[in-house]
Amino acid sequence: MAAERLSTGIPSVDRLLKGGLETDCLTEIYGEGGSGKTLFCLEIAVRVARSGRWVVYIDTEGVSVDRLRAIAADDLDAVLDHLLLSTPKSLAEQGRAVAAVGALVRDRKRPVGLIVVDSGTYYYRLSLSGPDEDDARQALSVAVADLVSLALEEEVPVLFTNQVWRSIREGTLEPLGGSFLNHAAKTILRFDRLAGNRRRVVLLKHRSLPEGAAEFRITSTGLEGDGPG
């Protein structure tokens, strides 16, 4: 049976994943800064919390309240009663975070429809190269497992976006996390810079679509891709 889609609201994204995200997976978004991936979080969660339902917002690096303001316009109020952020302040918070929203989405009294961790990597990379990288490669190893189970069990889609790390042999920008975090995300997604305004979103994995691209352009009030929408 196909899985449910979410639509992302960006014509020529939806386009790409033909109707939107899974919503029985986690997808990974990674791109170097600047390229667009907290604000693509930010349009979809604005788009699930207009619809009445509930949004975990899971923030490590400080979503911008004027660009959530621009993005939600009139319905800022409505958005802000449908979304729960949470802003942890190391990875065993953030873990803390992840298993406090299985519990709320499995408990069912408020309709949950997008979980989003933004950066999920970010205090992961801090320890890099440091006395503590094994406890937190465990830990977010955890922390990845838990939200992979959460989307598959109750269909509830996981956006997590993830920084990126510069190959000198390769010479290209790679994601964080390794192959746990490569084979735990069923759908992949980098975001380039383009010329100005202009992003790519190129989809590198996929349970059952191939490879491609789409392009979308950053404005003052969100996202626009081509198309109708």
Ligand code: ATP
Second form
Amino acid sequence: MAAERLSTGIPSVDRLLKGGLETDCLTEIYGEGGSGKTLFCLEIAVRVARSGRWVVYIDTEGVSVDRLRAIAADDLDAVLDHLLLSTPKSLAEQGRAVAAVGALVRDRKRPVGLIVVDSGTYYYRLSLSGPDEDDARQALSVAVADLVSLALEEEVPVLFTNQVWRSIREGTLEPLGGSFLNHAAKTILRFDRLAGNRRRVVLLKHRSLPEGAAEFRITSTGLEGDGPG
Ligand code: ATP
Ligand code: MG
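Following the display of the form predicted alone, present the structure of the form predicted together with adenosine-5'-triphosphate.
First the chain shown before, then all remaining chains and molecules of the complex.
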């Protein structure tokens, strides 16, 4: 059976993804700072909230209300009404936030149409190379596994953003989070910065689509991408 898709609202990206995000799995986005990961999450969150469903947004970065206002425009109040914002201050709190989201989605009192975790690896990164690294890896894996089950069982798409590290040997930007995250994410997108406000989305992994790429632009009112995918 073909999986349901959640439109991103960005035509070039929807073409790349044959309609949008799959609704029963975790989509990982990684890319360097300023590549548009957060704006992409906000853009989709606003679409879902506008449609009257709820968005759970686990935010470790401090969402810019200005950007949210710019994207939501006249619908800001309605969008805020459907946004359940959680701001964990540690990896342990992030894990508890994920568990709470599970309970909220499963009790089905509020139809949740999207779960965002941005950035999913901020606190994890802080503990790398420290004495807590193994515990942090375990905590991240548990949270990701919880999200994967939730997406699958409740058909709620999960958007999980990831940070990068530069491989000196290869000269490439690599995602954090290790192989567990790479396996758990059924779709993996890399965002690249191009000149000016242009950004490239590279589809690196998908259950049913080949690799490919699309572009979008960051504008004052949101993300636009109508050029050839
Ligand atoms: P990080 O890893 O640091 O969280 P990110 O990938 O989440 O980065 P975003 O916050 O989504 O990045 O995007 C920030 C980018 O968007 C910056 O390059 C910034 O210049 C650009 N940007 C933000 N607001 C506007 C605007 N109003 N018009 C054009 N570009 C903008
Ligand atoms: Mg960000």
